[in-house]
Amino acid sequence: MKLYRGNIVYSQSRERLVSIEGGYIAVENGVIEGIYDRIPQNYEGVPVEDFGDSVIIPAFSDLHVHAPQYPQRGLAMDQLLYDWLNKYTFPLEAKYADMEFARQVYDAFLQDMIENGTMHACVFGTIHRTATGYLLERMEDTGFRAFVGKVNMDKASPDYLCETTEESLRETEAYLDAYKDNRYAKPMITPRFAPTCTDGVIRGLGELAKKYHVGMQTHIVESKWEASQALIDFPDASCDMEIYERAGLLDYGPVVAAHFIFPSDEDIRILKEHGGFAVQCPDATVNVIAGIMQNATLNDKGVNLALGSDIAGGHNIGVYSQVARAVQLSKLKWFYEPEGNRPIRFEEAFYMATKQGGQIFGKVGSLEPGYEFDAIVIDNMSDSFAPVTPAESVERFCYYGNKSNIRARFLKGKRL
């Protein structure tokens, strides 16, 4: 039993965001037993580590991030999509072939993305089993909560990074099979859009999937050419997520949309009906201009929703710069597109990348009692000639802090 004082905020609901002011965080082996305006009689004794004026908050989710991307952050943004996957992206996905070049990044990777308070992440990887594997293996024995994929790739794809249906197949397999017993970070299936799989991936990883009991992540109706060439390729098909649920893809775990900026009234009902997260990308989608995600929309539609940093089509690792970027853009949204749309608050944004992300992962981000204690400390955004709440450091943290501001950072009540 540990006792933690300090400013604490956290999300009890999209619309509300708890602010307490030298409060008490009691953990017990890693879990919240519950939080206190002074110590309970039954827990004098119990050491105290006090954070003074600093805020307390949750531990972030990325729920859609490629960690082979990592080295290509910040460059090429004045690229298009089309560009910059063919020019940049794919020839440094090829080189994870290589072990030691992928220890080294993957290595940085993780360590950034705690460094910058991300505790929970659905990551894509490349084709490349080994490689993918040794990030899973990272993040398990870090206790790192996250689903990762081997990505499939099996047509319209470059010679160098295009595998055949029955490689694709064969070392998903192997790799569900080898990773099946994690406990925190576990393999997930991943196509990676289905322009570039064939039926007879698709209809193979639906297999594997209900063989092993994994869920999906894929990117969803991303942009206006992907929504329409889904249909070409898949002609039996709808719209782009029925392409996965006749596979029988969205039954057996987890379900991840990312993007998903152009649905279909149909590709709503069904990412709702199996429970999926729909994500938002936001500096993603300004950089490579692919859209806009109607988040307000979604949510008012029921949809599940949740934000991510998408290195490297994003540029920025830390999600908390994913809250102030989603306000922004709904207010976009809204301005040039008012019907149907609306701006969303900075309550709904951090709910999305704490709370509501976490979802996904289990009992973990938010502050209150039965949550995992995955948490960071936040600090100096305050300024002594015009004092700030605690709620409102928050909100300054995620428009102009980094991870300098960041003062601790906790894993099942475990200071990192």
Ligand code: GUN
Second form
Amino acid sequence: MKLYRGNIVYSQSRERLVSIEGGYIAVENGVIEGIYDRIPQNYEGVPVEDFGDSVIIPAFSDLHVHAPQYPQRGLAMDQLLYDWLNKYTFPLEAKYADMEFARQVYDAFLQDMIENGTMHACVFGTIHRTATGYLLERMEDTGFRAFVGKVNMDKASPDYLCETTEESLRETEAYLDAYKDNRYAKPMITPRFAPTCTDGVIRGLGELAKKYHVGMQTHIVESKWEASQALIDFPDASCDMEIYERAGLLDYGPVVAAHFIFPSDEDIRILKEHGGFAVQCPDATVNVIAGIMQNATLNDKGVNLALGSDIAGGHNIGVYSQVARAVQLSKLKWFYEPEGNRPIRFEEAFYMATKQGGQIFGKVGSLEPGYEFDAIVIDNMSDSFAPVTPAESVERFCYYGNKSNIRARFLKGKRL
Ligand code: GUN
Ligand code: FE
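Right, and the form predicted together with guanine of this protein, after the form predicted on its own?
What follows is the entire complex, opening with the chain shown before.
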């Protein structure tokens, strides 16, 4: 048992951010037991770590990130999706056939995530099983909750980054089999997106989902080009989501739809029916995608939402920066398309990045009793001449903080 003292801020719901000045969090076996204004009598003598006027908040969840693209962050940001993928991203991803390279990047990627307060993530690897498995093993060893996918690409991809359908399915099965019993970092089926997948691979992946009881992540209606190309490639499907639904890919585990910018009513219906998450990646959508998710509208329609960094479509690995950007983009969306849109508030975006996105991993993303103590401690962002509240400190941190403002990091109660 241990007590942590400081200002405490977390989301209770999309509308309500809880802020406690100078409270105590009691943690037992890595799980939060309670939050108290003062030390309860039966906890006299329990060790206390005092963070003064710093702010304790939940660690972040990144529901869409490409680990192999880490070396590309902040580069080629003047391209649009198709050229960005073909000219820059695919040549980089081909390099993960080399384990020496993969180890260096994946170690640095995981370290940078943790330093930035992300402790749960849905991650794309590459088509390479060994390199992707290495990343998943490192995450499992750290106790980092994740879904990690070996990517499937068996058409419309350059020769150096394209599998045969048989190879793609065989390697995916070997990958699922190797890691099916993992505790924290689990495998997930990861077709890159409809344009680079044959009908055969999608159907085969559906059978693997059933056999291994795993979920699926992919890019869904992320750009006008992708949304129309998906339906050219799969003429029998009425929408992007249906390509995966009819293959049985949405029935056996979590469903993660990255971007979800141009959904039809049918896309929305299918995602909701399977309890899936639509992941907004604000930086990526202005860098390489060109479209803004209808955040408030989708929420009002009952879709689960989360945030993602989408490294390296996005250039910031810290999910906190995406909280700020989601608020900014909701205003732009509303300004240019007032019909059916509205600006979202800070509380709503923070909830997506913590408690709501965290749901996919279990009891993480809040500081309420029963949640794992996955948390970070951030500097009080006050000026001496104009003090701000703990909640305002968190907002300011999301707008212009960086990892040097994070004083301490906890994963399941363990200080990292
Ligand atoms: N669509 C297909 N591949 C990718 C990718 O690597 N990043 C993003 N943002 N979109 C994609
Ligand atoms: Fe992506």
